[in-house]
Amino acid sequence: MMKTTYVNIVMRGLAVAAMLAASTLPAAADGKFDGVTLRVATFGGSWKESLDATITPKFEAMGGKIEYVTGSPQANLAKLIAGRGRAPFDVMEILDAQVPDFMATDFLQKIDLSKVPNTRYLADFQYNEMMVASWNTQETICYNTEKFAELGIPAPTTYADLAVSALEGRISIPDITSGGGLANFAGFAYAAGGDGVNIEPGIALIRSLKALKFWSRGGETVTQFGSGDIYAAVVHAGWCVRAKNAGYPVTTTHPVITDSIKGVAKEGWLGVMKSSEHHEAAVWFINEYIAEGFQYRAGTKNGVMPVNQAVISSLSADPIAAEMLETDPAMIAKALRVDYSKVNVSDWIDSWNRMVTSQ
């Protein structure tokens, strides 16, 4: 249950362009953090220079300093095992499929979600006393216009769409220790008709494709795609905005997985360090990332979904995010999502080693 009526999120979404110019304004200069040094551990590129936008001069402003630790979620939680939990950040993105893993261990702090008022935007499972959600993005097909229509090639519905000769070798997946990469493997096993356990419908369908190219970072693909080395990848709604952006004529398709599941879902959240000593510039943080300043910026310049219910409907003012992301609630509501709990990952590593160790 929503914590907000639908209508109410409509009237809100009808207001957020309004209040985009004042809400990534800096706040007025109070010293609430003088001296305060907050370390978050997020993505490069694109993405940090959306925080830097509209987050970090408001926490400037207030006499604080935040510093970007750029990289991975699992690289990222990998130095938190090696230190014990002790963290080198006081503030870490979390990938879904890394929730099981920080449920088992001991690594987060508590968090005084009354200082968290931009929950109220968020949907009840969104939030909880450890991790708040900051993200979703739309796992898609994104493909050359152009070079499909050059080769006579459909326009693409599911996976198995891009099992033509024409695409051998022109094909780009996620591999499965990418950001993306166990979503659109469980993606793959739903739509070859198995499921989280029964994952070999999904090995086959991968290795019906032929000669795939396997990425690690999602910019590798906006890469290709200006190179000419691919004509379609698995790769999340953002990519395909950036592979736009940079002038390539690409669109993104959202797969049909089963007769009731459209569309692959992969869920963001942020946690504070049980190691932080700075809970209310974390907590304050983390309600920044949900207000609509970057909620809004991330789906337009990023192509990534808001959790903010808010910010949803404004998207189809912007004509690249209308066209590259699902924005109505019902098919929103359809894509698959994986629990990872009743799932074995490392049997599905396994299994996708052996898989590339025998093309």
Given for the second form:
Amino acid sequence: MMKTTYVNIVMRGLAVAAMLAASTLPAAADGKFDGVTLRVATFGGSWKESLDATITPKFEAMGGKIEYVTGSPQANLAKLIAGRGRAPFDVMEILDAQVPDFMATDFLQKIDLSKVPNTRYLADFQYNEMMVASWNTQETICYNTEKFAELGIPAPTTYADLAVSALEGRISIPDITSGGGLANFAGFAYAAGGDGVNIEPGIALIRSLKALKFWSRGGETVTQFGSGDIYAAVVHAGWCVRAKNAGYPVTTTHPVITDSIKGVAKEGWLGVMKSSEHHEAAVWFINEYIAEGFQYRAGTKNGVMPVNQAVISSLSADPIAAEMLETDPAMIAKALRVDYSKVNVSDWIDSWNRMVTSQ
Amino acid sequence: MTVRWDLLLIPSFIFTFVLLTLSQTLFLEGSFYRDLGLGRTSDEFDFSNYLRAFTDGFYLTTLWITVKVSALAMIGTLVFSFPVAYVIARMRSRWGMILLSGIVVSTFITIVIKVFGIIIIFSADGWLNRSLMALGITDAPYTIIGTQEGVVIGLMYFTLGFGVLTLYSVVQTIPYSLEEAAEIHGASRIRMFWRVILPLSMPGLVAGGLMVFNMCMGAFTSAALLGGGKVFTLPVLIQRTIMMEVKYSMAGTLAAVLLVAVILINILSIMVLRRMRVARGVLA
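Right, the form predicted alone is done; let's see the coordinates for the form predicted together with the partner chain.
Okay, now the whole complex, with that chain kicking things off.
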């Protein structure tokens, strides 16, 4: 009698466990993507970890496999051009600065938006039949609060506030070839009274921040905060979140650019490569990318602003995200957004290179 | 029956031709067309990229920096590696082989790890800066990251092992009996070095020096990592031109300029050395 009861309890427990497992994986094991290997060109490190924690298991449960081709979008675009559009991946992260390039070429295939129902959480301008917006970064000044207090430097509100002798050699700004390079270069230009065409004031402002370091990957700033090499960095809030999570006393400020502009935004997009033969899997991936699961994790763990409107308000419940990110829609709308179809990026890079060499 | 050993050259030739000559020819050919963006080039053959490379101060400065840091790294490598090579070559105990093995093994370590070692050593809170400041030698942390000095040190670190190995074989070709003869005739160690060892090592030093110089001229990793985006050598600029701007033609032009500069400097060095030897022969 005793044994029978025990077996019953175990069997009931297993049944409940099976039901729970089934409920957490709604489309599990339906074999929809049996044998499909989806290659996604995206960022490495904690970004890939977030993808692996939220999207990869769901895809694998449907019989497929995701391979992440990690690297910068610039490097991936270079591969794409070298391969004359034949890409070694199906889906690619695209930076806002690359959007005009993609529009001018024939590298992307049209997205069947009916299969991306989560676009209902996006603003209308955030998706079209070629690309779907995937994230925003808030480019900030991340600074070491303890060091600033120790040196008697007030919390910065503008880039120009960093031009103090105590910070010489202790500031890092993005190299123009890095992911945040162009957006922040524009930030400097506008903040100094210039614009996308008149960039010289921005170059003068950068020069005034003496003995700068230039980072090429945001992760470098986290390491440099840890090693004491820098006290402030112009970097997107996500790297400041990661520095804070690593135990460093940092916080962000969203720099005042002009009277009406505060902060600098950079946008990410996703596109499906023309050469991809896995359109259905690719659009499934995009739909999951903008779903609540990944978007919330990217916001809280990676400090990247979601595009999913439903997730943005929930970020304020996370103490670090609330401190580092601007979650007020009215303030978000005030950030500088560069229209790259109206600027000559090649001129920017050329001017940057000359500035560096003449220093 | 004659054995055709020369046929063994064919696979190597095909391998080299396909991977090196063919790809470089494509870049070289592309350098004579203007960039139109996104990897596209014009149809009209012209020299505008070369004109820009040779008249624009930015590119000339970059070329000058490349030659300067490579030459300094070469001199540093020779100065540091020659004594090491000499001591090891003259060692009669098994320690010579052990030390030589250590140097060979050190060349196996990837340059990225080596360079990051330097970056850690020179970090603001690293042991070197803490020690310098504790001893009152400096007030503020000293860094080499983002400086030409840093790039030179990185290049020397990259080439030191090769330098020792090359010069070791050079010193080994100098009979020890010559040094003994000089010593018997009353030459001091310094005089013996200047009058016997150095002249006999000169061809090897020049060959080794040029090898190191050529390696430095094409080195990317040390220059990119230790330059910290603030020191542009030609290889760094070529990488940026291709990866960021996708300007294949300009990148091809810069690659051709780099190649021609290296070849010219090698030829000039050999010519100067020959003239010096001829002059010395006349004087003697």
